[in-house]
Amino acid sequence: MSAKPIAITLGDAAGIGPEIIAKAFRDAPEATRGCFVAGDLATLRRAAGFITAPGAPGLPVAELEAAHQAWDAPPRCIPVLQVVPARPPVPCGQVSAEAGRIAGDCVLWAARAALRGEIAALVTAPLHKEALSAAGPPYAQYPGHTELLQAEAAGHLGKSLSELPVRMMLANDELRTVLVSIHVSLREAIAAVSFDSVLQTLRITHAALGAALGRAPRIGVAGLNPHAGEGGLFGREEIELIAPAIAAARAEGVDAHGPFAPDTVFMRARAAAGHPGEFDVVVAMYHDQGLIPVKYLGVDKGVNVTLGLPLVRTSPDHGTAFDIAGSGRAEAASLIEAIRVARRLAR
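Could you give me the structure of that single chain in the form predicted in complex with another copy of the chain?
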């Protein structure tokens, strides 16, 4: 296990981020040991209040002077490194440029700390897209965490964005999937399936998941079309693009198999009691192909992992939930799982 601490970034302070962070420290002392909040002390103090019954003793919040002090924090205390100027917390449930900027600053601080080697990983609480956009430069140009981290990492390495391709992995207890494309229309997703994009996805999956598992992951590759094209009857992408990319990856030592019929490859990969999965991960050709099975049994424990970056980044698989922010009702299960996954990936 890495001796470096893990930074949990604040997220949008008007959303559920701070209170699920507080819950994670309260409810999962083992998982959160060695973690700290890259954020704002006053916001975490308020969040600790949101999850405490009236009259009950509040959860202590400790201010760190440096990241490595995270290991010295006692269990069920929330260690916070003030990485943004101190100011009164923003109101809950409202989009604001201020919250967007604070959230972005916390992520940027943590990205730089990770690239400098001071922290083992980033676990990012959710951002609000509109707030990020309202925050102006540099944040307004990024649709979300992934692009911000990619840009920062590329700059650090002196590479262009196209030289640092990233992929999203979604994982829960039973299933992992890596997506060839994410937030584009289905029509554009089909166009994004190419020899290069599939091969690149296989290489990234092999390298990143291999580092986490300590061995080459067994990768199942989904086809694009029903029945993986049924020998070319329902589409030729499997024959012309996907199978050649798998062959090229195998020639490089990647343990990739397929392309398989999309409607059964996830069932085959599912690892559950009495049902060992055939694959460590499924490479999915588009967003919903992979996310439908990962979310089918519930979204509580889904974790989002960005693969391909020179740093470890995980996040819960949900948004800011402005509608319940401040009520203390939000579940921390996905965040806690994201912390566990980050720790495993950072070893």
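Numbering follows the first chain given and starts at 1. Rigid core: the largest C-alpha set superposing within 1.5 Å between the two forms. Keep in mind the model is a prediction, meaning the values are calculated, not measured. Compared with the form predicted on its own:
- Core-superposed comparison between these two forms: the Cα of residue 112 travels less than 2 Å.
- Relative to the superposed core, residue 79 undergoes a C-alpha shift smaller than 2 Å between these two forms.
- Fitting the two forms on the rigid core leaves the C-alpha of residue 278 displaced by at least 2 angstroms between these two forms.
The form predicted on its own is what I want next, because the block you gave corresponds to the form predicted in complex with another copy of the chain; please supply it.
This part shows the chain on its own.
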């Protein structure tokens, strides 16, 4: 286990992020040991109140002066490092530029701390993309966490964005999937399927997952079109772009196979008790193609991992859930799993 602490960023303070963070520290003390919240004390104190039954003892929230003090926090206590200016909590369930800026500032602080080597990993609670955009510069230019972290890491390394390609992997106990494109329109996602983008995704997946598994991963590749194009009848991207990229990756030693029909490859890769999947991971051509199968199998255990960054970043597999924010009903299982995955990857 890394001796450095793990930062959990606040997420959108108007959403369920603070509540699930509070539940994680309350319900999973073994997972959250050595973790702290990069966020806001008042928001976490309010969240602790949301999950405490009337008349029950309150969940303690402790202010840290430095990140390393997280190891000294007692179990079932929420250690918080105030990384944004103190202010009253924003209203729950409402999109606001203020909440977007707070969320962005927390991520930026944690990213920089990770790049300086001060923390072992960051686990990001959900932010709201509309609120992040409303916050204005510099956050309005980033569709989400992934792009913000990529830009910050590239700047730290003195590289251009093209020199630091990243990919999103969503994983649970049964299935892993890596995406060729992330947060773009479907029209743009189709245009983003190219020989270079598929080959780059295969290289990143091979390197990152291989390091995590300790062996070369077996990669199944989904086609773009129905039935993977049916020999060109339903589209030629598989013939002209995807299959050549797979062949090039295989020539480099990547254990990639396909392209396979998108409506069956995820079933082939799914692992069950006593029955490992045919593939360790599926490379999907666009966001919903890859994420719908994983989320259908259970949001409560899904974890988002950003591949290609010079730091460890994980997050839960769900959004801000403004409709239930402040009710104390949100489940923390995915966040707890994200913390556990971050700890394993940070070793």
